[in-house]
Each structure stands twice: as C-alpha cells, then as structure tokens.
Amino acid sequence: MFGTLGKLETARLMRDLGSSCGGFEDIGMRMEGEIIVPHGGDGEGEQLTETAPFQQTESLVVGYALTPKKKNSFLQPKLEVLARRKGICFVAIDLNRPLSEQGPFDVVLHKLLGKEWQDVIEDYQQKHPEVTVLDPPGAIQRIHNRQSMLQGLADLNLSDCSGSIFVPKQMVVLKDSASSADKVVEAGLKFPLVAKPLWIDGTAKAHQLFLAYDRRSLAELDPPLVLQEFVNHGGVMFKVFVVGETIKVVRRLSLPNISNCEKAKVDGIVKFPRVSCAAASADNVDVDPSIAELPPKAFLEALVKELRILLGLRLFNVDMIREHGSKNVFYVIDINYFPGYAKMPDYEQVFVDFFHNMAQAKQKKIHCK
C-alpha cells in the first residue's frame, strides 16, 4: 500500500499520524535526509541526520500544562525531535476541559499557578496514582515563598562530603518597611541587605532585586519582602539544575564583593538586574580559578540528593555561592522549580533520558505483573 503513495502522500499521511504528538510539521521535519532544527532563537539551525527509525519499544505520554513562554522555551523543536526518536510524546493539555477526561497519560507536566490548578492537579493525582505528576503542588508551593524555601537547609545531613552549605541570615517583612530597620538590628543582620519579593508568582516583578545599603532605605522598599545578609562571594554564582538523578552545573557573573569602604561611602538603596541569566556567563571571563572553580561532584550529588527528600521534587535548579576567601563553604540563596532548563547545557537530551528511563520503568512493571 505504501508504495504505491508518492513522496507528497506519504508525507500527508506521515504528518496526520504524527498529528497526535504536536505534528511532524510542527518541527520543520523532512520525510527524507536531514531535519534542521533551530537552535537557541538566533536563527541558526542545528542538522539531525536520520539515521534510524523511531524506537517506539517504550512509548511514554506526556502532557503538559505550562504557560505559553515556558511551552516556547522548554517545547524546542530539537527536544521534540529527539524524543519521538524515543517514542515519546508530549501532548498538550487543554485547560478548558476536566483532565481525567483527557489523556491516558503517562506523566503530567506542568508549572501553572493559582489555587484552582492546585486543587485540580491533586484531585487528578489522587485518582490517577499511576500516573506521574511532576511535580506534587503541595511541594511546587514551598519553594513560592522565599520565606519557607530555604528553611531545612542548614540541617542537611553534609557531614561526610568535602564541602557545607549554610543559608544567608534573613528575614520577612510583610508590612511597613520603615519600621523594620529595628528588627533587623535585633535579628544581627549586617547591611547591605539584599531584598527579594516574598512570593514567586511567575512575574517580573517577583525577580527584581535590592541592594539596602542602610536602614533609611529600608523604606523605601515594598512589602512583602525577605531581607537577605549580603554575603561576598566573588561575583561568580553557581546553579545547579536537577533533572531527576541527573546535576548540571553553569557558572554565571554575580554582584562583586563589597568592601567596607563603599559600605561607608554608598548609601540607599540599589536595583539591579536578574544576575543569572544565560547572557551573563562566566565560563569565558578572565575571573580568579579559585572562585570560578565549580563546587566537588561529591558535595553536589550529596546535596541534591538531601534536596530531592527535602523539598521532594524532581526539577529544580539551587542558585549558590561560595562564601570568598573560602575553599567549599557555599551559600544556598534560591531555588526555582522547574527553572529555564533551555539555559542548561543539553537540556534537550537530558531530558530525553529522564522521560526514556520512565518509559523503561513503565515496561518493566507491565512484565512483572
């Protein structure tokens, strides 16, 4: 029967039956040769030989429930493209229809906010315990509130790894900025101090950053807010991206030090922008070897595996920084729940693996029963 079609046919027939899985010619992709995939939104292309058939051995369903940005910047044509290689397939969610009625799916992703969502994806949970949910709400909701974000970390188990984490001394101010300077005082925290929305509600605003030099311009701030000690560390940060069992690890430029004598000269408060964007790469500025180098593999595989039980998630990322003059003393200062991993080296094939080994683990449990 196929034969008999000519390459335009074929092609129709192979793009409906892909349709399923967001569409063969969603992703640009040739029925013969190669398929160029953009790469990183400069408009270059990245070509994929074909080289074998689609697995389709273990086939895993996800659906996904995420905003229109994140969808564009996580759904990259080259991550699609590698995992129907995979035999998986992302599927979107329609949010206007109950979602037991959709699917069957394998393993639900998602990152929406609101208490509505909440109350919808933990009821589908719990009637669906065979289905994946990455990640709990519940969980997803701790790491909201800078407040509760960080509290267990300085509790961590890390006694045998070449390496400690500790927490930057902080407090939340839910009102009346100008009343707070006395609080701050009481609780020993040192300025400057950076001030950070108490709540990470997807919006801009929730990473716009202040530097407080002293306590007057503490009202100039608007609550709710945590007040973070600032800790000098090089102007170098470290995330940590987690994806399952899998660590990446990207340097990127920071605040520099602040000497005690710009603290006597500078005074108010300062903003400044989101430090950890990809643009501000530190792999190729001439930076001390001693701060740029990345924290021990042992400590990092320690700690993430204490934060996975922590928090328990399974797509994270952890901001660190190493305090200066020291060797492996690190600060944890955020984490962000499923973060920009376009921003991650591979991302894409890191990805494939994850949803790759769900599969497998799928098959086997059929087996056994």
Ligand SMILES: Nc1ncnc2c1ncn2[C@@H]1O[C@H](COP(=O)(O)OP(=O)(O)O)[C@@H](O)[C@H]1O
Given for the second form:
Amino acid sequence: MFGTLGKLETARLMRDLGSSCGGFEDIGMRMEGEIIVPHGGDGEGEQLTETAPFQQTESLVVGYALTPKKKNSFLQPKLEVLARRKGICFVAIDLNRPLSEQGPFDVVLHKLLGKEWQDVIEDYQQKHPEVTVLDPPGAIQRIHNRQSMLQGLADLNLSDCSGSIFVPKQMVVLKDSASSADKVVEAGLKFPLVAKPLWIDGTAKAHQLFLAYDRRSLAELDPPLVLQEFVNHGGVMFKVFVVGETIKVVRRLSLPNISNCEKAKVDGIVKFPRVSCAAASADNVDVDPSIAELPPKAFLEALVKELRILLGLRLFNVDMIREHGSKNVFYVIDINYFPGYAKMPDYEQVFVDFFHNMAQAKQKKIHCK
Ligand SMILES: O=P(O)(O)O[C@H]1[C@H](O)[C@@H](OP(=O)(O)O)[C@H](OP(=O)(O)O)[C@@H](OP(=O)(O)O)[C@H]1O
Ligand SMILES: Nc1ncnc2c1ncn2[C@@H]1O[C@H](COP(=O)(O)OP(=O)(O)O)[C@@H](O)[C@H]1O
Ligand SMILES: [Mg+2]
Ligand SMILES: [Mg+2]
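Now that you have shown the form predicted alone, what about the form predicted in complex with the named molecule?
Below, the chain from earlier opens the complete complex, with every other chain and molecule after it.
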C-alpha cells in the first residue's frame, strides 16, 4: 500500500498517524529499498535495509529548492538515510508550480538566486508564518554584497576577550576604477589590495579575485568591486561553519604572506588562485603552530552568537584569518550563506540533529497549545 505513495505523502502519513506507533520510518525505508551508507558517523559502512531499527518520534518535512550542484553535494544518500531514521524527509520543490500549492512543509531550505525567487519565498513566508524558511531572503541578500556582508562586524561587543575581531579596511568602487586611485589613498588603504567583485551572483566570476600591487594597476580592474587591504596571515585560514547552534571550524590553506620586498618589486595585477576553496584541509601541512592553531572555542562561540543576531541567519560560514605575528587578532574576510557544507566534517549528523531539534520544538509547541 505504502509503496505507491510519494515521499511527501509518506512523511505526512507518518506525522498524521502520530508518534506513538513505532516503525513508521520503516514505511519510508520500504519505499526506497536498500541503501548503502558510504562512510563515517552514525551508521558507518552500514547496510540499511527495511529491517533497520528506528527510534524516531516526530516527523518533519523539509522542502528544498537548490541548484543541481548544491543538491548533489548536500543531499547525499547518507544524509537522507540518517534523516529518515529521525522522521525527517526531504522533498524537492517544483519551481514550475506555485509554492503554496505544494507541501505542506515544516521547513523550506533554499539557495537560489534572483529577485523572482526572493519574491516567491517572501510571499510564501507571509502566507505561511508557521513554516521555517532557511533562511529569510532579506538576510541572505545582505550577504550577496561584499560591502554589506561585513558591515557591523567590527563593532560587535563580544563576551569573550580571548580574541579580537576586525574586518580589513576596504572601499567600494562602483565605476571607473582608474579614478579610484586617489580615493584609495584618501581612505588610507595600503597596497597591495585584494580586488573582489562586489556582487555574489552565483557565477564563478564572483569569486575571481585579483591582487593589485600599485595605483596604476587599478585601471585594469572591472568594477563594481571592493578593494580590500591584504592582511598577512601565514598562509592558513579558518572556515567557521554554523548550522543553527552548532559551530565547526576547519583549517584551509590560503595565500602566503607578502613580504615588503615583494611589495616593492611587483607591480600590476595578479589573479588570485582559489586555494582556500579546495576540499584539502591544512591539517596535515607543516605550518608553525602559532599560525595553524584554531581560534579559541569560547571566542568563536561569542562571535557566532553575535553574528547569528546581526546577520539573521542560521546557515552560514565565516572565513577568518589570524593577523600574522599576533596571538589572536582575527579578520573576517568573507561570509557565505549555505556554504559547501559537504566539506564540513560530519555534516550529515549535524544537519540531522539540527532538523530533529526543530521537529521536537514544534512538537512541544503543539502539545503546549
Ligand atoms: O566563497 P567561498 O568561501 O569560496 O565559499 C563558497 C561559497 O559559499 C559558494 O557559494 P556562493 O557562490 O553563493 O558564494 C559555494 O557554492 P555553492 O553554494 O554554489 O555550492 C561554495 O560551495 P562549494 O562549491 O561546494 O565549495 C563555497 O565553497
Ligand atoms: N583581505 C585579505 N587578506 C588576505 N587574504 C585574503 C583577503 N581576502 C581574501 N583573501 C584570500 O582569498 C580567498 C578568497 O577570498 P574570499 O573573500 O573568501 O572570497 P570568496 O567569496 O571567493 O571565497 C580567502 O579565502 C583568502 O585565502
Ligand atoms: Mg571565501
Ligand atoms: Mg565567499
């Protein structure tokens, strides 16, 4: 009987039947048949069959609207299996049909670009305030501009003093980068400068950065962009991933320091290689421990606590560098909405716990009414 139901109907049925009956997740498993969990964490290398035991209670339907690339990297079989064990079901949103006619969803998880989608999701959130939209489009919008993304960060009042946080000095160039040279000097920005496209628009070009060594080279750049001081940091950066209340930090390789000698000798612009987005971490590379040491835990917790409020986001990451020669002076250089979580250790379990907590909170709310 259940084999003819779609994922959404099954999830609904699970919920409607309530949490008192064990084995509802079994229904979901039967539909999908046998699934091999590739590796790691809960259910490592395990062959999950329809007889696999479940201890699920609540159920949660997560409608998702993601690019094919994001869907492939994020919605791995292991995530779906672990989620299903907890009664969490992922359902693709059909972009060709009105959103309100789909679902009902408990959560809408999305990362799509464009004003049209923003309007759809805003309208949906207004009509369905009971649905958790991850995350609100207005908050995401702020992250799509490299100037607004860092605003307010330097003024944060952190409850932990084991580190301090800054953003590199930067200015926006909207047009005519040649005439920006004087403004750069006026603003007190020191070369070399990192030139970053102002808008994050989902294209590879938005991530094509340049290093501009001198005034003259600015004319070669394509506005709109931000010009940001390069901060020496010893070639290691930290990606701080946030999923709701959870924080995970990984080291990545970054650009080496630029010596005074190099600054004096080199001119023009140089394309930035995308070292830091490689999946390879900097963990096994031989680096000075004072450079590679992770930011203090309490400091990160205090920072993220403030950032959640400032940004109004639950799914994001922060790229941070430690100023070379300092103990714990950090610069935030980039913030990403719904970043490449597949490269975050144990991301599947982290997301399952995140959604499971949501399901429990929702359940509690219903019981309290
Ligand atoms: O900016 P950096 O620090 O490099 O981090 C990037 C951005 O978050 C990208 O999103 P956006 O282009 O919106 O900024 C994201 O692409 P997707 O969200 O398209 O996957 C990348 O995911 P990976 O490509 O999986 O690494 C992630 O590595
Ligand atoms: N101000 C800076 N000083 C030193 N290195 C930087 C600076 N800004 C960026 N980088 C380096 O360039 C990489 C990419 O820059 P980032 O701002 O994170 O752009 P993207 O959104 O494309 O990841 C960073 O991970 C880091 O290695
Ligand atoms: Mg980055
Ligand atoms: Mg980025």
